[in-house]
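Single chain ahead, written as structure tokens, the form predicted alone.
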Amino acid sequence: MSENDKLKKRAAEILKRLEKEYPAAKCHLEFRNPFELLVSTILSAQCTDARVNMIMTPLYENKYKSPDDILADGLENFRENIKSCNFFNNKAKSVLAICNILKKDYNGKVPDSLEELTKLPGIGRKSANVILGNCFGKKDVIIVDTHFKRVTGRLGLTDNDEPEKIEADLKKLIPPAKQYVFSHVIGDHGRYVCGARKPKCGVCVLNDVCPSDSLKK
């Protein structure tokens, strides 16, 4: 068996176990449509999803239902409303710029392709894949966030540090129809068990297939 085949077999076992462990795995940002997720994804950079939800959920409900609403409110008001978010000044500018582009070029709608999404200021491949997977039903997306990068590295599924290379590595191991699900269950495992500082290897359902299991050291 080739090394790649061994990795595919391990990845399949990991996915099987984590799907059972996290059957309700999903995006932790609260949203009702692509526009809300697009804005929240921008705000979530270096900020917790919980904080973004606390800020934006009432604003989406009562104030910001479309790009026009944010543009009408203006940069100063929008910035004031999100000031408890890390780097709120730059993020406010990015959101306003995106709202202008959506209004001008997309009739106020969020585009549904990786190529178009990554043209928007502040939207990289990770953010685009979040939107494509959660709002447009794309299954063949790998979402490389900090949890995904850490956990897949510890599991020996990639030895790369760059998000695009990690994405490419995992696309070779996970079937297209399962890539979106894999991203979420890996993310939840990173949140709840495989933490950055103190991974809970003693209770981990993957400790017998993980080359980084601290119990073996």
Second form
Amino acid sequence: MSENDKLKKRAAEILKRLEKEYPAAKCHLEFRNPFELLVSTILSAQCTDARVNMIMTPLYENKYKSPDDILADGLENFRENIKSCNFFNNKAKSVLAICNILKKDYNGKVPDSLEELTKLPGIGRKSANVILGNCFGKKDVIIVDTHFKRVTGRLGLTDNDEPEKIEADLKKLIPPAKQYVFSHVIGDHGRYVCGARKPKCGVCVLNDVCPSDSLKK
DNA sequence: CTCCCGATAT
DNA sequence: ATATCAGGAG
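Please give the corresponding structure for the form predicted together with the DNA, as opposed to the form predicted alone shown earlier.
The complete assembly is shown below, putting the previous chain first.
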């Protein structure tokens, strides 16, 4: 068996166990349509989903129902509303710029291709893949966020540090139809067990297939 | 590579 | 006190 086949087999075993562990794994951001997820995804950078939801869910219901609503409210007001998220200045500018682009080029709708999404200011590959997977039903998306990078690295599924290379590495290991699910169960595992500071190796269902012995003590 | 630049857990 | 939170742009 080749080295890549061994890795593939281990990735399949990891996916199997995590699917059992997190049967309801999904996006933790609250949204009712692609526009809401687009905005919340920008705000979620270096900030917890719980905080984004706390701020934005009431605003979507009462105030920001469309790009026009955010544009009408203006940059200053929007920035004040999202102040408790991180990087509020850049995020507010990105959101307002995107609202203008959606209005001008997309008839107010969110585009559904990686190329178009990543052209939008504040939307990189991670955010684009979140939208494609959660709003447009795309299954062959590997979503590389900070959790994904940490957990797949510890599991020895990639040697790379660069998000785009990690994405490519895992696309070779996980079948296309399973990539969306894999992204979410890895995310949940990173959040609940394989945390950045004190990974709970004692209760980890992947303990025996994880090569990161230094973490286990 | 740096900057962005708030809230929370440890 | 500090590392980290579902990153992206210049």
